[in-house]
Structures are given as C-alpha cells and as structure tokens.
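Take a look at this one chain, the form predicted alone, written out in structure tokens.
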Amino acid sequence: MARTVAFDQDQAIEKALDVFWRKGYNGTSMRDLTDAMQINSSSLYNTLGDKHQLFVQCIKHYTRKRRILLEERAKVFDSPQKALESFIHDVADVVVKDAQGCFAIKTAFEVSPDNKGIQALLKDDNDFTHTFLSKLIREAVEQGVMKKDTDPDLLADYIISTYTGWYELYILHKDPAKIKQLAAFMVYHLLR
C-alpha cells in the first residue's frame, strides 16, 4: 500500500528555491535539496520529480510570485507615474535588502544559456515585466505625465536593463546608498 505524501508542496518548493538561490543550480546537490526540505529522497522524486524538474518547478513559483506581487502593487497607487516611481525605488530596495540577488538574473547567466526551456520561462518572465512597465509607461504618457515622444516599448527595456546592472554593482561594492542614488536620478530623469 502507498504511503501519503506528508508534506506541503508549496512549503518544500520555497526551501528548494532558497537552496538553488544560494548555490546555484550546479552548485545544489540532491542532498542539499532533501535536507533543506526535510524530506527523503524518494518523497522528492515521486512528488517533485528530479533535481532538473524541481529547479523548473522553483524558477516557475518564483516568477508566479512576482507577478501576482507587481500586480497587486501598482493597484495601490492612483496613478501609472507613482506606480513607476515605487516600481523602480522597489527594485532598489530589493538589490540592496537581498544579499543573494535576483534569482532570475542568476539562473540566466547560469543554466540559461544551454537550456532552452528554462530560458523560456525567463523570457515569459522578462516579457511579462516588460508588458508591465510598458503599460504604465504608455498610460502616463496619454496623460500627459511623460513626453509624448517618449517609447514605451523601448524605456520598458531600459529600465529593465538597468536595475539588472544594479545588482552587479551592489555585489561589487555593498554600497546601498549608491543604489538607491541611481533609482533617484532614474526618476528624476525618465518620470519629471
């Protein structure tokens, strides 16, 4: 007779994402992953299926989490220019709160590159945000906030661009007030 699963998915797939963020996906060994999920190996590959598909699993729930807390955060502001403004300031706030970085940028530069299905979901990631700020962009230029000649499309991908950058620099020089200095000036000069 089978046993029951007696454990909460959801619960184990945040403690392997937290492993995977912080050594890396070749650097994370099924020891690691069982350990920190308190459960037997066995559990893991009848449930979660293996070190490869709980990683897909991992970079799945990340991005799904993301989403549901961007979109939940611009309803609160009654305006696409504020909503831009807290989204970047945001995203300073995380590059200098979360020591281990962006757990997307790092599996792009990682496991990406020879892997084409997890390079999908980081596209269907970075697509997803880009839609994001381009809409907000688009919205606060019909209301005349930002320049009418100014392209959604293309201040989406810069944006995009540049926090990625931040997140090297802060690795680089632990320094949050420079961060924090570079969400100003963006403000300052793409949303005045």
The other form holds:
Number of protein chains: 2
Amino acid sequence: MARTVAFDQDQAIEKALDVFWRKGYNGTSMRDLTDAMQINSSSLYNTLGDKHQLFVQCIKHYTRKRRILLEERAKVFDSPQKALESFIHDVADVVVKDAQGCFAIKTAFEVSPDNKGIQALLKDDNDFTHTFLSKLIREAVEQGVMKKDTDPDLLADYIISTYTGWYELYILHKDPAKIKQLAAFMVYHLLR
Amino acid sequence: MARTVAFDQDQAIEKALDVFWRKGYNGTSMRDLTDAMQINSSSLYNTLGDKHQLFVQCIKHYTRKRRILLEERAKVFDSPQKALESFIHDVADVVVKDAQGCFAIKTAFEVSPDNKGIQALLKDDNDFTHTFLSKLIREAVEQGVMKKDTDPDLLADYIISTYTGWYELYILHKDPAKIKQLAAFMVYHLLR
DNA sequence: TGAATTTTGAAATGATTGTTTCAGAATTAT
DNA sequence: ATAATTCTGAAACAATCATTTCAAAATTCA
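Same protein, different form: I have the form predicted alone, so give me the form predicted in complex with another copy of the chain.
After this comes the whole thing, all chains and molecules, with the earlier chain placed first.
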C-alpha cells in the first residue's frame, strides 16, 4: 500500500482563502498560495486541483462557515425582532473588525460577472441569508411586533443590500463609529 | 519643430477605462489596453505613463464625469425632496443598466485596501456625493418637508451605503424589478 | 526643401505567470 | 525486510507579464 496525504486539506484551504481574500483572485499567484499553504505546487495540484478549483473550494469553505455561524446564532434568541437586531449589530461588528471587507462581496465584483459557476455559489450564499432574514421578519409580523403591511422578502433584500454598502464605506473612511451609527439607524427605522 | 502626438488622449483613456471596468486592475494586461486603445505600448508609455498611472487617470476621468453629471442634474429640480427622489431612482436605473457594476465600487474592493493613493481618490468621490445629498436633505428639513430630527450627514451616508448594495444584488440576481422595488421602498421610508 | 525633433512600430527585455514533469523519499501491508 | 505505491521537492515548461529599446517614419518651422 501507499502512503497517505501528509497535510491537512481544510487547514490548507483556510490559508489559501486568507490569501485570496487579501489579494483577490487575479492578484494572487500560485506562488503566493504555495508559500502561504506551505506545500509544493505538485502536491497542491495532486490534491486540491488548479487555481480555479482551489478558489471554488475557498468560496465553499467561506460560505459554509458563515452558514453554520448563522444557524447557531438563530437558536440563541427567543424573539424574532431581538434576533434581527442582534444580526444587524453583529454585521456592523464584523464590518469594522476586518479591514479587507467581505470575501463574498469582493468576489462578487471581481470574478462573478464573467463566471456563472462562481456567481451561482455566491447567489446561494445570498439566498440563504435572505431566507434566514425573511423568516424572522415573517415571524415578527405574525407576532404583531412589526407592521402588518411589511413585505418580508423586500425588507430582507433591503437589509442585505444596505449592509453591503457598509463594507465599502468602511474601506474608504475607516470610521467604526459611522458604521455603528448606520446600524443603529437601520434598527430604529425598520424594526419598530 | 517636432510633430505632435497623434491620438486623442481623452478618448484613449475612455477606452482604457472600459477595459479596467470589465476586467479589473489585476485582470487587465497591457496588451488588453493597447489593443483596445489602438496604440502601441511605446506611445502609451511616452504619453500616459505606466499601467498604474493610466489606472489613476481612468479613475479621475470616471469620477470627474460623474461629478459633472450630478451637478447638472441638481439644477433641474426646484424642490430638494424631488431632487432626492429623482437621484435615488436614477441610481436604480444606472444599476440595472450596466451589468458590470460601478467602477468606483469595484475598485474600492479590489485595489483600494492596499493603495492609499487610489483610496483617497475614491474617498473624494464618495465625499462629493455625500455633500451633495446632505445639502439636499438639509434644505428639505428646513423647508419642513422632512422631519426636524433628521440627521442630514447620517441619512446621506445611509442612502449611499444602501444603493452600493444594489450593485452586488443585481450582479447576483440580474433582477431589475427587485432593484426598482428597493429604490421605491427607500424613497417611501426615508423621504416622507 | 531640409534640418530638427518627436512619435511610432516591431522586436526584445527579464521577470513572473500557471502548470507539468519525474526521480527519489516516504509510507504502507504483507 | 521487501515490494508496491504514493507523495514530495526541485527543476523545467511555454506562455504571458509589464516595460524598454531603437531605428525609421512623420511632422514641424525656418
């Protein structure tokens, strides 16, 4: 029998994700990747595939991680509007925490317009968040804590598109207080 | 005396901008540029400089064009809240019109985090829009058509960050109706 | 027209790109 | 231990990258 693969693939993908995140797909060279992952290019091609396949796996890794995090958080709250509020403030925290912006958003602008495969992955990720939010909104409406004429699907899209802009604003202004203000403003205006 | 430069620089920059817009900074090769601009690389380097300098000029060209457009539009309207409404619906139109997204936003995510010079250019562009919007909001408040406790600076940031997200949403879903709905929702919620 | 000067085209630069090759080291079950 | 198999490291691959070189063509004013 033969030997088995030596390195931890999940760990390697996380290293690769970190590089793609910082430099973008086109800004990342295979050398950047092998340096960060600490494996030889032959090993990389034998196990995880070429640059594009590796990138796809990074996206899947990133979106899966976020999905799990979201599902766990949902369990903590007993009331839907508390969960919504918390979600929005959490996003604001994440925005100001990593200066690079969201990997999914960066990729949406850089790669996705010309690549239907990657676009589909990001759309799925987006749809998951949309389902998550619209469900909470629907519950809040049913419980009478939000207005009866609220459109859950529309409001979910609205929330998602709003915090997407926070990432750009933070890259340009690097002002945490501004992001927190915007989050508070959104909560005040939409969820009461 | 010597001969004068043969090609129209402004026209060449517009061609270059088109390429950078579609492919991003790192995704664009000098060959892509010389092909599109229809000039030899030696001419390009002699007049407009290297890849980075050319990119800077493209950003300046893009932001200047937008600034002029914005200033012209402002004169047309007599009431501030009509100007605001029109601004928001115009943005929605632009979002669904070009499938590549906004050049400034793409660049903010791809290049700006590691490049302070380009970041400053984009920040200026952002600040201009912010000043434009907050001024309109301030006028609307003074005229009593918007609530007295409105914070013009905050609301301007809020509007900007919200429509930024529309670009991503449109890249992923390609649904014009959705964008129009979001614009209408924003007008309904914030400007009445 | 002719001398002066600049732009231009094509080729060449060395560096870097993504990917492949392959011999030898490493690991396994017998 | 041995034979079978797989992984690994370093080098090599052609292609493309951004940029430079330079002689020849083009344009100007006198």
